[in-house]
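Only one chain is shown below, in structure tokens, and it's the form predicted alone.
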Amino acid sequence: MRAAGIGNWDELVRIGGWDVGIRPPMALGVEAAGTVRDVGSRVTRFAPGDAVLVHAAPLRDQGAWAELFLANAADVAAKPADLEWRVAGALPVPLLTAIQVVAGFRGGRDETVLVHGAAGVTGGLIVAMASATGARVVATCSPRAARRVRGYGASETFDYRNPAWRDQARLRAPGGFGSVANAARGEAAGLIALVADGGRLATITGDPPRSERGVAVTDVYVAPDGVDLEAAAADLVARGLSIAVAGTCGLGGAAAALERVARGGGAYVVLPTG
């Protein structure tokens, strides 16, 4: 283990809203990175040395706050050589679910997808896997964030504080967004009127809305996936993009620093040998 992600998720399994197959007491993280110790005997994709990184529910053994972590073969990817550790360690549940909500949209030229809260990690790699099919992408951030989203792909950004902003946003879509994401707490339900009729909204917050005219709407929970998680991970490098973390820690300081995530903190990663 050369680094292990601290997120959200991470309270949803301490406290019991997140099943990940093993009961307390135990080893919390479900995302990871590191170096290949060794491999079984049917695994052809990796050796030891390989540099990679997981993000891995059900847990096989423990969590990734460890010196060691088990990990189906099937949802390990290869780390991009210019990808920073900490940052493999961080990336891998947000990439995927990024990946994951964008599945379900069409993309292309004639879309456009609004991602609202896309100032936090998830919400900012929605905005680049969105503006990677193609798609036209607005969203939602604070000021102070708008250059970063922007960067992300984003053609402009809406301020969320402003009481009007969904005003201004119906105005580059008059007729609806044909996708729109949710990565916003408690906002699910009050974006399903700037959907186009039969469009999709998907969220990643576990409060989708009921539909309505013909509305697709899809509560994304992130789900192992080696194969995508490298393909999105060699994008995003390309692309010169990453993602901010916010602190690290050794092993010793991983519950001090949930806590601050818990509390908004952003993304911490624990370094296990550090």
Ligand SMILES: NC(=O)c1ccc[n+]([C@@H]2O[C@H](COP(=O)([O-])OP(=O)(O)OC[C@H]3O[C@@H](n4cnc5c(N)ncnc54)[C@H](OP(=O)(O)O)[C@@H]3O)[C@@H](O)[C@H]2O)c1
The other form holds:
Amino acid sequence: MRAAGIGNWDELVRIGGWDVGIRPPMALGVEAAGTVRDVGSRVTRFAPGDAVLVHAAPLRDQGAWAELFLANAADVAAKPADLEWRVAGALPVPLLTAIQVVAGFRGGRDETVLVHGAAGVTGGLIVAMASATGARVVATCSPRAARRVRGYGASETFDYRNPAWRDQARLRAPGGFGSVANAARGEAAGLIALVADGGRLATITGDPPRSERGVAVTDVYVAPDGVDLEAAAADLVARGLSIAVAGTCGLGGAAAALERVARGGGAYVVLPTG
Ligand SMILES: NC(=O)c1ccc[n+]([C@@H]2O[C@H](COP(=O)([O-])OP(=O)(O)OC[C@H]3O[C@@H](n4cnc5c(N)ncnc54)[C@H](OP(=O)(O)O)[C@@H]3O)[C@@H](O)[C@H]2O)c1
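Alternative state: the form predicted together with this ligand, after the form predicted alone:
Below, the chain from earlier opens the complete complex, with every other chain and molecule after it.
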């Protein structure tokens, strides 16, 4: 193990809100980057010494905040050489979530996408993956995050703290947005009115509203996929994009870091041997 992400979802695992196959007490952590120590006899994609990243759930043994981590080979991705270890450790869950959200969108130049909560680690990557399809993407975030969100490919950002933001956004897509992604807790129901008839609303915060006007509503829950993770990580690096890591800690500091992350402090990374 070289780096393991601490995300707000680890708090869900800790309190029993996300079943990852094993219950605490255990080492937490469902995403990681490191060097392959050994492989099973039928594993052909990887060999000892390979640099990899992974999201795993259900867990095979215990979580990734540890010196060693056991994962299914199918969940593992090769780490792009130019991807920093600490970023690689925090990338798997938000990046897979983003590509699984966007997989349900139509994509392409005729698509208009709204991403709500784009200042977050996952929300920002949803912008990046949606814009990569050629779609026109607009997003909500606080003004201090606007530059970063535009760097991910949003053509315009709206400050979600301004009560008029929905009216402003509606002017950009008079018939409604073809696809809307929600990455802000409790906010999905307030977005469905912005979706075009027959469009798509995907939420990652477990709050899918009832469908109306033929809108396809999806409650996206991240799933491991080593092949998709490998392609998306390589794509992100090739586009010169990354995610912000708010801080790092050793194994002894992980509990305190999780408290900060759960309060909205952004992604932290455990460096098990650092
Ligand atoms: N279903 C899944 O598989 C899955 C996967 C990953 C994440 N998630 C969940 O998705 C949520 C977002 O994850 P994340 O990694 O992006 O979190 P994060 O990095 O902690 O970011 C949260 C961001 O949400 C923004 N925000 C807060 N309230 C908002 C509101 N009312 N409207 C718009 N934006 C608001 C804040 O932006 P400002 O800084 O601009 O104020 C903050 O930066 C979390 O609840 C997480 O647990 C679910």
